[in-house]
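Encoded as structure tokens, the following chain is the form predicted alone, with no partner shown.
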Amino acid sequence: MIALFDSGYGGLTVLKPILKALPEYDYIYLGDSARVPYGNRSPEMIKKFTEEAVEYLFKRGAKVIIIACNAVSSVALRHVQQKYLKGAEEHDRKILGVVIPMAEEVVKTTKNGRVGLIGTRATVNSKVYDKEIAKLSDKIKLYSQATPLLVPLIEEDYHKEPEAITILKKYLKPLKSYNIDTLILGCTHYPLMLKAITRTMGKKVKVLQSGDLTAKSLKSYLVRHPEIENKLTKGKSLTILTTDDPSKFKTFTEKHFGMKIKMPEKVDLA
């Protein structure tokens, strides 16, 4: 089975091109709304709750988590694999992250070498994405802002309101005077803002997102490495879990992922 974990609806914008993708396999997709947001908390809470989400993704009987969750990927990713993948363990489950798929595109993106990144606080105090494209190129000046209003604006449906929209176009300001042509959504939520994103960042930049980097990053690992990808159930199934209200996940999923899905099923971590 393939988890996906993230802080609440984020995540879906990553599975749903995973699904479509590989649709063969069995997927569990847990959103901590519950908890949500993450990118503001501090890196002990965010690896706690991760500690918390990862065994209990292994015990429903994950082979393959990705962390579909840039906060957790940039703060949490090294220390659950530290102390998850030991031993036997390393050769019999994965745990990804979304941030080196991206930083990848994002050196085959730029032509002009300036990069924009909007996160949340925990991603972009990070620094990552700096750490990690600079990796791969020491050519690229990288331009953060964190924007931490947007994840609590889109878990409460709100992101399409023009108080949002205004709030999106303040953050946004700073890294259009930097002449950036690559602009990084480093938060698995901004998609569904992407509308707005693109519009006011006009069409000079190119915005990436994580969903589709990630499935294709994915399907390229999993041939990579048969003696995981064996692992795995082939059943098409797909089981979401969240530790909220279900009914609102379920809502919220079908109206703005076109996703038509069971109720999901309510879960405690703590």
Given for the second form:
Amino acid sequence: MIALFDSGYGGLTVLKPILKALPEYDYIYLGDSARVPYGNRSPEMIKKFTEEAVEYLFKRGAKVIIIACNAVSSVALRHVQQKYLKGAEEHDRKILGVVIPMAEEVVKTTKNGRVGLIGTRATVNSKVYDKEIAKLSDKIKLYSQATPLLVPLIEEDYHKEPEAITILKKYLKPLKSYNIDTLILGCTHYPLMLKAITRTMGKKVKVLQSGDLTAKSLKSYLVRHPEIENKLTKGKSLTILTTDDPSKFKTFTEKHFGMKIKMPEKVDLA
Ligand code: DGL
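We have the form predicted alone; now please give the form predicted together with ligand DGL.
Okay, now the whole complex, with that chain kicking things off.
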């Protein structure tokens, strides 16, 4: 089974392209809606929540866990990889994040070397994108902007309202003055505001999101690692888990992702 984990709805923007690219497997999606947003919390708290989620998903039979959340990938990915993939477990299961595929794409995309990043406080403060991009190129200047109100607006299904668009424009204004040619959506929730973001940034700015990039990188990972791929069950099933109201999760998913889903299961991670 392949599992995806996010603090809420954001990871669904990664799940959708993965289902399209690799439809044959069984999937489980966990949204920790009861504790969203993660991005305004301390790294210690994010690590603790991530440990709970990862332990739970391995118990449910996951062999690959995609951390479909930038905040978690930024501050807790290495921590859970070191804690849960020790010794023999290293060849038995895998935990992957969303940051490295994005950093690789940034280097391929930018022409003028001026790149913007929007993300939660946890992601921006971690400087993970600065570090990963610097490993690949010394010619890129990254301009980061924390946008902490966007996840709560999206989780409340308020992100298409004029007030939300006003907040978004205010966040993007400094980035517009830096003459960037590429913008990283450093949060998997933000593709839900993609139209408003691209409209605000203008045609000259290429907006990058994690979904397709992560799907492509997972596909190539499974080809390179048959020892993991062989362990994945192929039943085309999708189970959605949430730590909060399942019917709210179902309504949001069906409204914004155009997919019909079974009633999510409510789970308790703590
Ligand atoms: N989707 C998460 C991300 O990519 C949102 C984090 C949060 O809950 O604040 O960063």
